[in-house]
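One chain comes next, on its own, written out as structure tokens in the form predicted on its own.
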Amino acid sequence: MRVAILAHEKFPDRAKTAIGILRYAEYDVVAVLDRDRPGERVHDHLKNVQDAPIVASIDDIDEFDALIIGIAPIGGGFDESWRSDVTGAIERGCDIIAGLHYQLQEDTELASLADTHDVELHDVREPPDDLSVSEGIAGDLDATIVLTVGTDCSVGKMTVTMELVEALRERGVSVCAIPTGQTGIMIEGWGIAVDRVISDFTAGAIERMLLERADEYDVLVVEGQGSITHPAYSGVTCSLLHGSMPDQLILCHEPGREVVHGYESFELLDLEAARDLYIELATPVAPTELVGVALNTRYLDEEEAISVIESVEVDLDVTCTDPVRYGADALAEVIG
């Protein structure tokens, strides 16, 4: 399918969700749409990952057949100066993938215009209508599962997920990925926004899409959120920790971030202290260890991104590695 991708403003650094379709998802990206970097390329700020022009808007694509909005901003909302970029692809009969918390379905001018155009708005983060309460069983299944977590949002979690279930699937492991956010949902097709699930229930979604793949695959690859010291996202990262049960965690984190992103005034915890409290937290329900650290060093030149991640080996006596700069066989490695 042919995408066309909106990143107002954001790319690439704000447009996480942009990113994670052009690095894994199989769509053939037509071009991404950001009025200030208009006649630019996604190669000139990425390597690695799909290229396409960038746009000032719709107007300047020809052929597409769907739009995705690919950013993510704090609280999920939707912004008007989107909106005419939205019914532009609408009219021109072109569905649209959304991944925000305000769901695009309750909209009146733009469900209107999608029925009359006939297009879909597929609000991804809309979970199904019969979650409950977790049981507490996903300890029990035979697959080894692996949960990402992270010392903030916005670290890799979920680019971490993605590298090492490829990894593994290159050693020939039988590997899943199990997304609990709208991106990983974009790339997998399939899943479970956990962050807008009912608070009792977010346990149960973990635990129910765990129960849905366990037959069919040895190790279970869980896309972590937020983080468990997150004054606004810490209790979807605790509901995940405890519905999934890990075997085994990947601890995410950004060297040289030192406060919480858009909460500044929060100091982040050091590694040593997040993996103690992390396995300290799960240790009542399901006992767990770190087996790795995964370092998103993308602001650091080759140098420095070697020697922290060396330092970090050292200090945690775990494996330690970036898995965009350098894979992650050494992650893959571990996990079992």
The other form holds:
Protein chains: 2
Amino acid sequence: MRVAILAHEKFPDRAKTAIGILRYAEYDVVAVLDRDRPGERVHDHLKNVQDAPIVASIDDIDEFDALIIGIAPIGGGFDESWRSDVTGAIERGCDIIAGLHYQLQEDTELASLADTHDVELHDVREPPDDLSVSEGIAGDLDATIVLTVGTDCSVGKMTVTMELVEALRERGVSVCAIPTGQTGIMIEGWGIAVDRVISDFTAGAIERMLLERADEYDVLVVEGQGSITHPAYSGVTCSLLHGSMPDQLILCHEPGREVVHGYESFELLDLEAARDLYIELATPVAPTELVGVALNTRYLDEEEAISVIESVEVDLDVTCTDPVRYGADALAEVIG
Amino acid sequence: MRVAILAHEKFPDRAKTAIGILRYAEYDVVAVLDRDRPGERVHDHLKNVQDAPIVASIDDIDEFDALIIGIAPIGGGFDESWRSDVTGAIERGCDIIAGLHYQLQEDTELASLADTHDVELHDVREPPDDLSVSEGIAGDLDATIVLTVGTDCSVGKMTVTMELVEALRERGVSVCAIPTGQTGIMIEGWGIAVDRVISDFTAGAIERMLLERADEYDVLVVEGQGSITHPAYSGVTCSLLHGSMPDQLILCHEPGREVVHGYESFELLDLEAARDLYIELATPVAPTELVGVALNTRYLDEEEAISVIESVEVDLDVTCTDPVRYGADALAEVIG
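Give me the form predicted together with a further copy of the same chain now, not the form predicted on its own.
Now the full complex is given, and it begins with the chain already shown.
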């Protein structure tokens, strides 16, 4: 399928869905839309991902089958400045794939237009309507459950999940990613956006996904969300921690980030304090251990990256790497 | 308003909504429905609350204006054994007030019957549809924010909230309860059932309620939910802790309870460990302190109750009482 990815004014640093798609999904990306960067290319900013031209609007794209909303603003709203591209894509017969809290299907104009042109509006963040409370049984599953946790949102939990699954698969491990956010769901083609689930049912949603996959695989790697000290999203993180009852944790962090993304008056915990808090909070429900740290070193040069990785390994006494820069094999080695 | 309260097979020990209404709401309760206890009275089981006869079905009640669903099963479902009482009440022109996850308004039979008989189906657990993420600003409010937290669900957080507000009011403090669950909402006539809110917006929901009331009152007492180590509900608790950014915590516990209600393979934390975990989890977002412990000593005799209260005061070095048994004045004294 040929897709265009909308990422206006946010590519690449604030377009984590777009980058996840470019890096891991099996779509043929024909263009990225960013009206601030027409004429540039994806590879001008990022290597190791699929390349594509960056254009100002869908009028600059020849042919495509679907438009993916590739940015996820705080609050999950629909930015009206996107509307002309979305309606234009629908009029050209393209499906729309979005992971916003805002439901495209409930937008009267878009729904009616989609109907007229016989295209689909996929709101991947919409959860199943038959979820319920957790039964507290994820800990009884035979599979090894790994959860990616973080010091903040947008530090790379989804990326680490995908890299770790790939590295485990290459080692011959029977492994499956458990997608819990819009990007992971778009990449894997299934999953539940847990941050969209009724809060009483959030732990139950992750439990259900684990129960569905535990018989088939030896290792399940759960895509984490938010952070346990995020002023807005910590409840989702807590539900994931207790609902998934992970055997092992991978802690994700971006060196140099010191305050919460979008909530800059709140400081991040350092890695040791974050590790301790995740483990103390998990233990009364299901004991767990931190087995690795995944750093996002995109803003560091080679020497800085290696230095910070080495110092984390010493300070926390666990495996540490940047899985995008150096591969996730070192992390894969400590799983199980 | 004359109300009947449905509590089939659960009164009194597993009917916390019914008891909350009997104890705190300004309704005239004409009967409690429990098919296991016809002929008994509320006062056979509980003092210090409004008395009423217990009957087997609505056929045994003369006149009433509304039927309240007074039990809140795990999962929040609608038990089909309640249907004849609910339809009977509607046919007699009574409104139905429910706080289930199951929405009565979406039950085709009930909705159509309510329409025919021109009565209202109040689903108090349904949240406003314009909620969004927290801005992380509850900590900036001038009011003193108090949150009731617990070692488990169903240990008395709603009750402690109501008792504490009453005791503060009697001391002349300008104080308001912030209801976060179905019972509190039924009693106070406003509020948001935070466990029904989309998990990404749960902290935002409590923040919104605090913002709405902070200018008017000096003290806001937030009704807590669940517990931070509950395998299913901890995410809601975490959102309340970080969304409300409380200045002070009151820890609620039922002496003798050792495992999670309904999840008996999970042990409760002891009071010291619970205090430490709540404070460690709160501090990175907003520092707080534990100022009191509220015990539910309903299963203890006088001597046992006093003994456990005294030993908690020594062990935790904070004020402790059973606010239902001895009043909440001791707790009110340490607020602010």
